[in-house]
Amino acid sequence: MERRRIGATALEVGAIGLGCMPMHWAYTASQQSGEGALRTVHAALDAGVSLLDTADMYGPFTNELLVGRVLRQRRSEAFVSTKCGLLVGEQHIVANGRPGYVKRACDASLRRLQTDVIDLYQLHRPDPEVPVEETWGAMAELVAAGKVRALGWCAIGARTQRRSGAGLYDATVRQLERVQQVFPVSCVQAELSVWSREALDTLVPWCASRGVGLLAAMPLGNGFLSGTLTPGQGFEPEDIRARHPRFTAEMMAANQPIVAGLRRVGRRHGATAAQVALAWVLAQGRHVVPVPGTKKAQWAVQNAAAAELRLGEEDLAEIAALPRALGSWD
């Protein structure tokens, strides 16, 4: 598989990263993943995939743990990302910026993953309460103590952080600009899709004008860019598309002429949406490494592939001809 870099540092990894969340959060209960969750990851780096991106509040923790079952084995192969700042309560998850809790955090990943270091280390939120150049500066402090590798920001939550009238990384840049006096970011991880484009606007030159990498969070649109959903067809209560605006049978049916383009192009490729989808955000930069989350292993190595399929600009036109989503994100 192809390799890119992230950020201005020599760690490389390859062109499509596994997510690993919807092993055990946020898709799925815990109980109902187990061998089979082992087995996809083992697929994906099979496959060529390097990246392996999860976090502590993933289960919690047992994300985390089904991933230092592989890196017990294959650590040499794997690129493991990781974060911190998030703590699950029994109603509420909360940001923990907080200096020591974040060393006590990593402390407690790197024996979860049973590893030495961990290659990427993302903060997951910042915390409201606590200065982001503290929490940045103890992270730094990890790197300097040789637990970690480099240092990454996560930016999924930047929509809750939105200010009426801004652009949905506005605030995102600007804490950004602030901790880049503390300490390089090697890597931004936000959401980006045929169907979630706005990190395009500035935060993706944004990473390519400083050399840092961005991993594309959700870059088959939960699934849906996929085509393998079907509309009204209902989700799991614990599924998070369950409460999703965009995965009502209305948005869903009203939504499918984006992955009908798609396929379109796919037909000219012999590739399916999945991979058209995935080629598109590749297409984006060479900074750029999408991250498709999966807890089947046929899908990994299908996602893999399309590290492998090279759009040309009429593909390319005709994905940007395609009309917007609709429906509310957030």
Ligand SMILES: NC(=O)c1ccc[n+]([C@@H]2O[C@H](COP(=O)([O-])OP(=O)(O)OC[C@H]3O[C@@H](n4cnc5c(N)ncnc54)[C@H](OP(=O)(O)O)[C@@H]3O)[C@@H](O)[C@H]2O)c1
Contents of the next structure:
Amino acid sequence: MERRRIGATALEVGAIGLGCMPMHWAYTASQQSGEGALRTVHAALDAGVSLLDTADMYGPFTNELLVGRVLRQRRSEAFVSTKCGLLVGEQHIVANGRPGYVKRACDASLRRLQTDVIDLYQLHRPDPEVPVEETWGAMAELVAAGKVRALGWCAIGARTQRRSGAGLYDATVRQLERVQQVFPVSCVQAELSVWSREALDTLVPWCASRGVGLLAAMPLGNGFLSGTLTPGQGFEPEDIRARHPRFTAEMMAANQPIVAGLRRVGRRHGATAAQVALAWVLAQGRHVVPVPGTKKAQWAVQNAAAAELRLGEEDLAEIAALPRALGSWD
Ligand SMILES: NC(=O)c1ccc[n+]([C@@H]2O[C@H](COP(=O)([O-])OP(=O)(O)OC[C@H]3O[C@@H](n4cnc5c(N)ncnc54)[C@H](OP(=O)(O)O)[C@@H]3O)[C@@H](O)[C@H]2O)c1
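To complete the pair, please output the form predicted in complex with this ligand; the form predicted alone was given just before.
Now the full complex is given, and it begins with the chain already shown.
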């Protein structure tokens, strides 16, 4: 598989990663958290994937434990990216960016991951109660201590920070500029897919100009872009798509032309809609690494194969002309 560099670091990963989240979090309806999930991670590594994206809060903790079982056997083949700064409470998820907490969280992640170093340690969400420089300074100390190789920033919470009239990632870029003064940001994780392209306006170019990598989260539009979900199929209450404005029966039906367009492009290449969706993300810049999430080994292998798919000018123009997605959080 093609290799891509994480920002300005010397660290390289397979161009397509594996998002481990669906095995224990957010897609609870069809959770597959036992041996099947283990097989999926192994299958991804066998297919040339190296970046395994997890977080302490997925589970909580069980997702890191699973990745740790794989790392114990195959540490040299894997690049582990995990996250800190969100705590799962009884009712709510809360941010904790206090320096002492961040350091304890890192030690706990290292234990669960059965490794002595985390390749990419990401701040899951900034804590509004703690100046970001303090949190980031504590994370920088983890690099100095040799527990972490590089630092990453998650911009997935950008919607909650947005001011009316402002671009989705304006506040994120301001925070990134602040923390860059403390310690280099090697990578930003943000939603980027054929149906969620806002990151292309400011964030993706900002990363390119600063030598920062971009991990594309939700590159398959939470599964929609694969074309395997049926409008009106319904989701278990715990599944994030049960509350997602694009996953009502009406919006799923209205957005079918996007899937049809991906299938059309795929037919020219003998590729699935999911593979075209991933190849489109790869085409957004050499600094971009998609991390499709799945619990199924066959899909992990299919997604990894998308790294071989090169979309041409005609393909990219056709995807650019697809209708904008309907169903908005705003
Ligand atoms: N930093 C953050 O706050 C944050 C937030 C969201 C996501 N992320 C990261 O980004 C990763 C990817 O996001 P995501 O998992 O939410 O969304 P995604 O990758 O867009 O889609 C995942 C969904 O697509 C399905 N799928 C995967 N490959 C498929 C294929 N080839 N054909 C058909 N369906 C397929 C999966 O089904 P199954 O589950 O049935 O396999 C899963 O339901 C996560 O795993 C996580 O690592 C980070």
